[in-house]
Amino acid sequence: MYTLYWSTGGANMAPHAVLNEIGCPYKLVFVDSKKGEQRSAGYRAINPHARVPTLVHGKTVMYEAAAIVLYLCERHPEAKLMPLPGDPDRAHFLQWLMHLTNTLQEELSHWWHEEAYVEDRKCHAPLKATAEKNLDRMWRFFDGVLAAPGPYLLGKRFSAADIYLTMLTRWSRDCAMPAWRYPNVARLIERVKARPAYARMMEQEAIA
């Protein structure tokens, strides 16, 4: 059985469509961030960092998303959401994902969290300006990437990493230019929301 720390629409998504494409049994504990939950005593006693998702499972527990999405992965290989060691696409695979939380996650995290990486309040604004020409080369780079071979990351063949880039494209929601305003990038969207799994992720979160 897993135990999945979660708040409505943080980086908890990912891992969570994980776990509905998987198919396997787990358990969902919300954490309000809106209330400070994730700062509690309790919660800082799994998660030192105050943050989700968290991942519990037997005596393991771990935090951050990409690497929840690889443990569960490699624990099913059945589910075939990621390629296996010895097979062509695994390199590219992780790649994408290494990519996708190190530096489109961390961009959009500029964007809608400027005071934690600058306490100027006079420095928000442009920090959050330049945060948004950053992420608009980045979807201009993704629309390409998925634009031939597509519709996916490895070209024909989907993977946990297209379900990683839908989460990180909601974050995107109030930018000037949101994510599906890239006709391919919308095109992935689409195809991975779609997705039973996805669907019922969205779902569970109570989320659009």
Ligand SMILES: N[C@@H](CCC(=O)N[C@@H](CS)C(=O)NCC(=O)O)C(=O)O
Contents of the next structure:
Amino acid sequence: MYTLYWSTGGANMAPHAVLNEIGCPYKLVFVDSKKGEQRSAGYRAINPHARVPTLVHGKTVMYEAAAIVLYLCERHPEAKLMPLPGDPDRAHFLQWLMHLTNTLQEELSHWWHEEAYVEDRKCHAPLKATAEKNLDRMWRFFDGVLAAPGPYLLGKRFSAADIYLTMLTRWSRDCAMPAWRYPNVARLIERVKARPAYARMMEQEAIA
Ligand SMILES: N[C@@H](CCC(=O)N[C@@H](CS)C(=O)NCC(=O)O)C(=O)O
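So that was the form predicted alone. Now I'd like the form predicted together with this ligand, please.
First the chain shown before, then all remaining chains and molecules of the complex.
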């Protein structure tokens, strides 16, 4: 049995949707980040960084959304959410998942949490403006990747990397140029959101 610690619309969205895709039993534990519950001693005991998500599976306790996605996909090859070792698509699956988590996700974090990167309040607006500019470049890049052959990151083959990217697109909702303004990204979002597993995750997290 898996237990996923989550908060509304957080980096837990992708692991949560992957659990739904797999269709195995799991338990959700809500961490109210608005009340700062992620900083409680109890939660820090499983995640010293005070972030969501955290996955507990038997004696295994792990964090980092991309690592959790990989772990789940690996444990459930029958769900066909990633190319297995030896598959020619494997390299690009790993490339996209790592790129998404340490590049696009990080830039979105600059946009949302500028105060965490620079203390001087005068620098907040310029940092956010730079993040916005970088995000536009990144969304344009992904729009090109998804254009041909598309519609997924691995071309015709859907994978958990598409779930991850779709999660990140939601974080751009308050940007001047949200991700769905880029046509091929919009097409991916539509396809992923139409999947019952993703739709169920959004319903469970009460988000649109
Ligand atoms: N690299 C981590 C980042 C996780 C993360 O930033 N989580 C945010 C929610 S999206 C969080 O818990 N923030 C609470 C806080 O910073 O206090 C991952 O991908 O799992």
